Every structure is written in structure tokens, then in C-alpha cells.
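Just the one chain here, laid out as C-alpha cells, in the form predicted on its own.
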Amino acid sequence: MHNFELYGYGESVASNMARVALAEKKITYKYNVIYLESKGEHLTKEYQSLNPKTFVPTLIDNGKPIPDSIDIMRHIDNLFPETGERLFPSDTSQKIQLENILEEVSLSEDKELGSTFGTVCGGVSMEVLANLLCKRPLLSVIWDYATKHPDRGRAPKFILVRLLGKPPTALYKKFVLNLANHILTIEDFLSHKKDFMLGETYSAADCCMASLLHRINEVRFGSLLESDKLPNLKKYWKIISNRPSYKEGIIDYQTGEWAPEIEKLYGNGPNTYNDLLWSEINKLLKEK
């Protein structure tokens, strides 16, 4: 008998991946909110006890605590291989075929932002995360990121973009431009025309692929998922998109707390950055 409870954030990319995977998997759990840069919730002592490392999610299996959404993936799947849809396939060139796709959404703390599709997507979140960092008072961000965030390296730039009250434009121009590069891959990687990311399996990359472009929606890049420019991601956006676990596992816990902040960032319009990113798209395609 196991006994889930997650922790989780609503808006959180490696959450939702979980909450995927778990609907998927046709598992039910406690789920307890965790507040990220509103209220800082991860940096508390308790929630470090659980995860030292202060992000998002965990899952609690029978009091043991399982830190990461690729090895909360693994962990169920190993456990309910016969239950839902089968995450890790047994197929050996299937299995490289995922490693290779779950290195490129890979959101590790040791990616340098924007080197993966994973982190990209990160990056180009950071705009909404600015605005919710900035409902916390300067000092209350500077005592908790200096004093209690374990990644040294990626404190002072919660710090830097609180003091900005937003992203240095250099570095987010860096990220769109990166983003056009991650979109192409993911292109290529579904040029087998089939509807899954490994063709007509469903797997953890699918859980992956529907919380990544869920962000790239979300931040105001849809047109990326609506082109005939990029048929194979506009057809496998609809699909992702279309089944029960994405609704299940990301749309309904989202917390309500971004959506205000989208639309003060970019009223009914695309992403500021939008024009930028299609140039470069543009440009990698005349390229090809």
C-alpha cells in the first residue's frame, strides 16, 4: 500500500511534468501548494527538510521523499508498470531515444539557463517570475535567496532580477534567441510524423513536452504551436494538449496567480519578444 502526497506549485514547469505523469498513471495523492516567489514557501526550513534543494516537486512515498520529476517518473513507473501508460519503455533503442529527449527538456540545476529546452523555458518565464518576486518586500527577498537558497550560483540572480524589478533585457533577448533553436530541435525530433515524441508510444517525454509547451503557450509564444511553419509541433500540440492528463495534471491546479501577471506583461497580445523570435526562426529555417 503506498501512501502519496505531493508538493507542488500550480505554475511550476517540473510540477506540472509530475502531475502528468501521476495522471497518466491513474494515481491519486495529497497534494499540498507550495508558494514559490510569492511568498517564498520553498526556502522554509520544513519544506527543506523535505528537499534540500528547495525546488518543486516532491513526492512523499510512504514518508520517503522522491526530489525530482524525472525520478518521481521513474519511481512510479517501476512501481505500477501495468497501470496507465507505460513512462520508460523496455525497448533498447526506444530507452536512447528517450535519455537523448529527456537531456534536451532537462530543467537540472547543473544546465546553464537556456541550455537545454527545459531551462530555456525557464528563462523565459522570468518576466512573470520578476513581477512575482516584486509582490515581496526587496529585503524579505535579498535575507531569504542570500541566506537560505542552497544554489549559490543562482541566488544573486533571483536578487539581481528582484532589483530590476525585472530581467536584464540582454539575458531574456539571449533566451528567445535560444528558444528558436530548442523549437527546431523539438521539430526535428518529431519529423517521424507520428503522434507521440517517440512515435506511437506514449512515454515521460510526453509528460515533459506537455508542461514545456504549456509555458511557451502560457508566456505568450503560442504562435509557435499554431504555425504551418512547424507542422509536426502544431499537430503534436494538439494532440499533448488534447489528452485528459493535460487538463488533469496542469490546468487544473494552476493557482491564478500568473495569469494576472501575464496579462499585465502583455495585455490580449503575443509575448513583447514574439517579432524577435520569429526573425530567428526565420532566419535558422532560410539556414536548413
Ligand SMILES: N[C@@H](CCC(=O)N[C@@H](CS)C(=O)NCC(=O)O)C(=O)O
Given for the second form:
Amino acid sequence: MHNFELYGYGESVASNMARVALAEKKITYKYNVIYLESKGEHLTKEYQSLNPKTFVPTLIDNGKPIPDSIDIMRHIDNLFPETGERLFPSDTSQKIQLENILEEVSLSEDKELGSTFGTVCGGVSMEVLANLLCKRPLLSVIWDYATKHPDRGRAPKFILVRLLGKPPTALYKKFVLNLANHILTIEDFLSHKKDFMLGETYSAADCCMASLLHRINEVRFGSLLESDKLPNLKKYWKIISNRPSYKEGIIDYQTGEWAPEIEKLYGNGPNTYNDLLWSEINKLLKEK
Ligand SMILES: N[C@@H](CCC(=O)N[C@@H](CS)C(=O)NCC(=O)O)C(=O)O
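Show the form predicted in complex with the ligand, please, because up to now only the form predicted on its own has appeared in this conversation.
Up next: the whole complex, starting with the chain shown before.
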């Protein structure tokens, strides 16, 4: 008998990945919200004792903490291989292929922000993160991130963004251009015309993709997911966002903190850099 608890945040890419996986495996759990930038709850000693890197999500299985969204997926799939979808295939060549895809679509802290599809989706969230950080007094943000955030790569970025009140424009533009590149790679990858990343079978890669594409839509780059210029992506998004796990793992857990910040940034329209994104995509499509 397993007693599961999950620590996560609603609008967190990695938490969404883990919750989609839990939904696909039909696992129920007690849920604890950890407010990130707006309150800094992940930087408390109590949370750090569960997740030394202070990231969300963390799964607790009978009292044992399991940090990291991909490790959570591996853990639950090993425990219950026969329940719900098999997230990690047993076939050797599929296994290798999945590990290669996960390098691109996981939210790895070891990769430079923006260098993979996973981390670029973190990058384009930065305008919203800046607004949330600005809900807190400058000095308490500096103190928390300088003294309590163990990731020496990330902490200074959060402080800089809080100081400026937004990500540096050149950096955000770089993320947008990288996003154009990664999206075309995914579009090519999906040219196998099958339903899932690995082809016929659903896998952990699809849990990640559901969360990443949701983020793209959330920060108002959603025209990417509806365009006939990217037909494979359009079809894939329809399949993945119509699965019950999309609602059960992502939509049902939103805190509501992001929606007003997104409206402040973009009103009712697309992301401010949507034209830049599309001009890069059109350029890359022409070069093909
Ligand atoms: N490799 C980790 C990364 C988790 C991660 O980056 N989580 C983000 C939210 S999506 C976070 O905790 N951010 C807070 C911070 O870095 O201060 C995983 O996949 O679980």
C-alpha cells in the first residue's frame, strides 16, 4: 500500500509534467501547493529538507521524498508497470530513443536555459516570473535568492529579473528565437505522423510535451499550436490536450496567480514577441 503526497505549484512546467504522469498512471495523492516566486515558499528549510535543490515537484512515497519530475515518472512506472500507461517502454531501441528525447524535453537544471526545448519553455516564462517576483519587496527577494537558493546558476538570474522588473530584452528575444528553432525540430520529429512522440505508444516524453505545449499556449504563443504551417504539431497538440490527463494534471491545478499577470503583460492579444517568433519561423521554413 502506497501513500503518496505531491508538493508542487500549479503553473510550474515540471509540476505539470509530474501531475500528467500521475494522472496517466491513475495514481491519487494528497497535494500540497508550494508558492514559488510570489512567496518563496520553496526556499524554506522545511521544503529544502524534502528537495535539497529547492525545486518543485517532490513526490513523497510512504514518507520517502523523490525530487525531480522525470525521477518521479520512473518511480511510479516501476512501481505500477501495469497500471494506466506504460511511461518507460521495455523495448531496448525505444528505451534509447526515449532517453534521447527526454534530454530535449525535460526541465533539466544541468542544461543552459534556452538550449533545449524544455528549458526554452522555462525561458519564455520569464516575463511572468518577473511580475510574480515583483509582488515581493526587493530586499527580501535578494536575501532569499542570495542566501537560500542552492542553484548558483539560477539565483543571480532571479535577482537580476527582480531588479529590472523584467527579463533583459536581449535575453528574452534570444529565448524567442531559440523557441522558433526548437519548434521546427519538434515539427520535423512529428513527421512520423503517429499519435505520440515515440510513435504508436504513449510515453514519459508525452507527459513532458503536454506541459511544454501548455506553457507555450499560456504565455500567448498559442498560434504556434493552431497553424497549418506546423501541421504535425497542430495534430499532436489536439491529441495530447484532449487526453483526460491534460485537465486532471494541468488545468485542474492552476493556482490562478498567473492569469492576471499574463493579462497585465499581453492584454487579450498574443505575446509581445509573437511577430518576432513568426518572422524567425517563416525564415527558417524558407531555408529548408
Ligand atoms: N529537474 C527538475 C527541475 C524542476 C524545476 O526547475 N522546477 C521549477 C518550476 S517549473 C522550480 O522549482 N523553480 C523555482 C526556482 O528555481 O527557484 C524537475 O524536473 O523536477
